[in-house]
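In the form predicted alone, a lone chain appears below as structure tokens.
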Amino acid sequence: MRRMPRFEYHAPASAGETASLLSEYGDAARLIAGGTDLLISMKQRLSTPEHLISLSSVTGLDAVDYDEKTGLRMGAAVTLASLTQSPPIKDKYPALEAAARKVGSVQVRNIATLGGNLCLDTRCWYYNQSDYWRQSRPPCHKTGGEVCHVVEGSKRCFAVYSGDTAPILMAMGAEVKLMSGGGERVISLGELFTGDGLRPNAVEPHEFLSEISVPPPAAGSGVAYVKLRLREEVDFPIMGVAARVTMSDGAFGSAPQGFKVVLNAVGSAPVEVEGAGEMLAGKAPEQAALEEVAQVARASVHPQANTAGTPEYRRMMVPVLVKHALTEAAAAASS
């Protein structure tokens, strides 16, 4: 049986109390909500915090609210199961509901939170192993060493980000609120990700993610998320693609800002495909138009041998999934 390392548990009741504890303990503390990823990491001795600060009792962090003018607001401690059951999400943001259903199993979704999924640590074959297994190899960059077991001689970590809710929320233009003892700051969800396998998100030790907001869905827009995985339940993505499009009279709309294509599990952060709107504007959702975007997406990523599926296979599947996601998004926009 894997035993947990010793830690002190804190259960603050307010955002202010949470911020105070984070300021007091700094790098020695970790936040916990569902704990579906963190507790496993602690058992594997990948994370050994001296203090665990629970968000479960913090007022308001499990709320979901929708307003026709301002859009959707979700607390970071909302469970993924709640996203699949929320009337405004099912009605106004069905692609988000569908993406949440693709995370883990029913049991995991009942506990795992939206904030935890967004702040999911990067993963790698050579990192997400037991302490006993890792002792057979020199420590890698992510465990404080100077070696990369994926790319020989590399000075950086290539661990892959694989949270399923991030790409779909990025495609929908989501923002996140980060709170601390000094106040709060709001950034786009894309800015949350650093692209650094060692430190994948931009949340400072004294901050915590408190809220995620999504604009109201625009008229004529459609969103979709397609996930490739080994099994229909439980597994992290081999790769995924989120797409948002606008449609007008059977063709893609002319507003580039209405388009986004975001690739998942192909790097240390979700990857947005630049220029998708310009390539598709005014064109019918047919094979030739979709193929152009799909090939640009393929050229923009370079997966490594650090998760399920060979790099060659994952890169080959990029255009397949991009076209699939764009087709689903176009159908949703036209319905």
The other form holds:
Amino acid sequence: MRRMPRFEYHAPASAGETASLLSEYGDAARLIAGGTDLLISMKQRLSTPEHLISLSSVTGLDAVDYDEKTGLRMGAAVTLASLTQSPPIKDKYPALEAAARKVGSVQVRNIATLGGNLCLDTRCWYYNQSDYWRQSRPPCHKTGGEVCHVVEGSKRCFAVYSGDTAPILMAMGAEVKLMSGGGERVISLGELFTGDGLRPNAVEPHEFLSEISVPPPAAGSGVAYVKLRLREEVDFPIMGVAARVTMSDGAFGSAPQGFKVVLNAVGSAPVEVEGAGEMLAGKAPEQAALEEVAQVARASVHPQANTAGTPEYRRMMVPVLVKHALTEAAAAASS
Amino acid sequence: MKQLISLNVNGETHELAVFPWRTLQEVIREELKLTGTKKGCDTGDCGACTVLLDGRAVLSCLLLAVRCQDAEIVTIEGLAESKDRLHPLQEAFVNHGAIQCGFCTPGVILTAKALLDSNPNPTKEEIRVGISGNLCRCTGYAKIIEAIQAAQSA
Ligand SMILES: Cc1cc2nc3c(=O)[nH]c(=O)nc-3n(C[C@H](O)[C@H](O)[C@H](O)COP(=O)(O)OP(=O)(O)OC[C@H]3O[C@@H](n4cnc5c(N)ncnc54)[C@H](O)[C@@H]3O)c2cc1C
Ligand code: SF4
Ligand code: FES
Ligand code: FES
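Moving from the form predicted alone, what structure would you give for the form predicted in complex with its partner chain?
The next block holds the full complex; its first chain is the one shown before.
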């Protein structure tokens, strides 16, 4: 039996009210959206905020709009289940629908939100455990200590970011809006991730993520997300790869910007493979072209022994998944 | 501080004073004494605590009770049509031997109910995917899937 720690609960009805509660309570407060991640970490005493500010009654925060010129706009509190059922997403962004469907179980997706998925805390075998389990070792960096149980002697934390919707949204060039009492700022989704295992995202304590926007799909482009996990349902990714390609006359398009390959769950943030566009642009979409990107991707990651799958296995699977993702994206573009 | 909430469970409205840190599962089991909703893992992995919230299968161990006001909640106790008439899914689970210890059963049946309500004729694969968030440690899944298939054609 795992009882929750105590806290005061706030359920603001508007974005403005949310912002003022955040500025009032600052570090003593945490946002709760679906709670499918946060409530577990509270039961495990990884997080014991004095105040919980719920996003589930904030009006309009679960809206989804599509416009042919400006693209897709999703409120941060939209559930992953509603994303998979939303007509514009099924129609224009089927790879996003598929990625959302790869998160957790039916029950989890019915409550889990997109904003919570993007702001998901990083994970590690030595961190996501009960307080009782953790007592058997000295605290690590992520629980306020000075050691890392994964990489001996390390001064930093290697906990893994494993939100499944981030890579595909990054591949599609998504932006996120952060709101606070002082106004709002819009940054690219890639900039949301710090790469720091301890504090994986750039949302300040007085801010909240309010909206995610995605440009309209470009002509000839296709995207795909491939996820590797122990069981085909429910499990977090062992690793994942999102790819975006642009096709023209059966070959890869000539503009390097038309391509993106994003690797997930092999580090503390989803990361883009540098130079993927240059390696692919103008080539025939055959194994040789894909192989080059796949090998560069493999060389760029350094998975550690802190999630399912050994580091060697995960590294070996990087080129395999990169090729799968590129092939699927190319097929989506041509169809 | 306790908050006054009203919870609609199985068609009945309950006025309750609960602490905000109480989960829906704790309130259902400990305040309303409806112990058909089980506690397995308490961390979202097993599905034993599944209830229906406005017709959707959700995990009551990962929901705060204060958040569930204004929603219609159905637990396994609310499924049978009357005291002596089981719901077709319950009937099918009994007839197909899809229950052994029974600990997973309330959750599996409610997940199956939500699945059949949104998709009355699922394929076997859709059933398998649909119930993948519910773990059963004794029956195995073959008989559970058979029972759901039987209920869908009943
Ligand atoms: C059994 C199980 C399986 C799972 N499998 C997967 C999986 O395969 N893939 C995957 O990606 N995830 C998985 N998850 C994790 C989690 O359910 C999802 O990532 C989910 O999308 C989190 O969303 P939430 O709304 O529940 O987040 P919450 O738990 O409410 O919040 C998560 C974090 O984000 C912060 N936050 C939430 N919303 C905002 C906002 N708008 N602005 C700023 N910060 C915010 C919270 O403060 C908290 O720190 C799984 C969980 C369980 C229990
Ligand atoms: S990677 Fe090291 S520091 Fe980070 S959570 Fe795991 S054990 Fe702790
Ligand atoms: S008790 Fe809720 S999922 Fe296991
Ligand atoms: S019948 Fe025992 S766990 Fe399913």
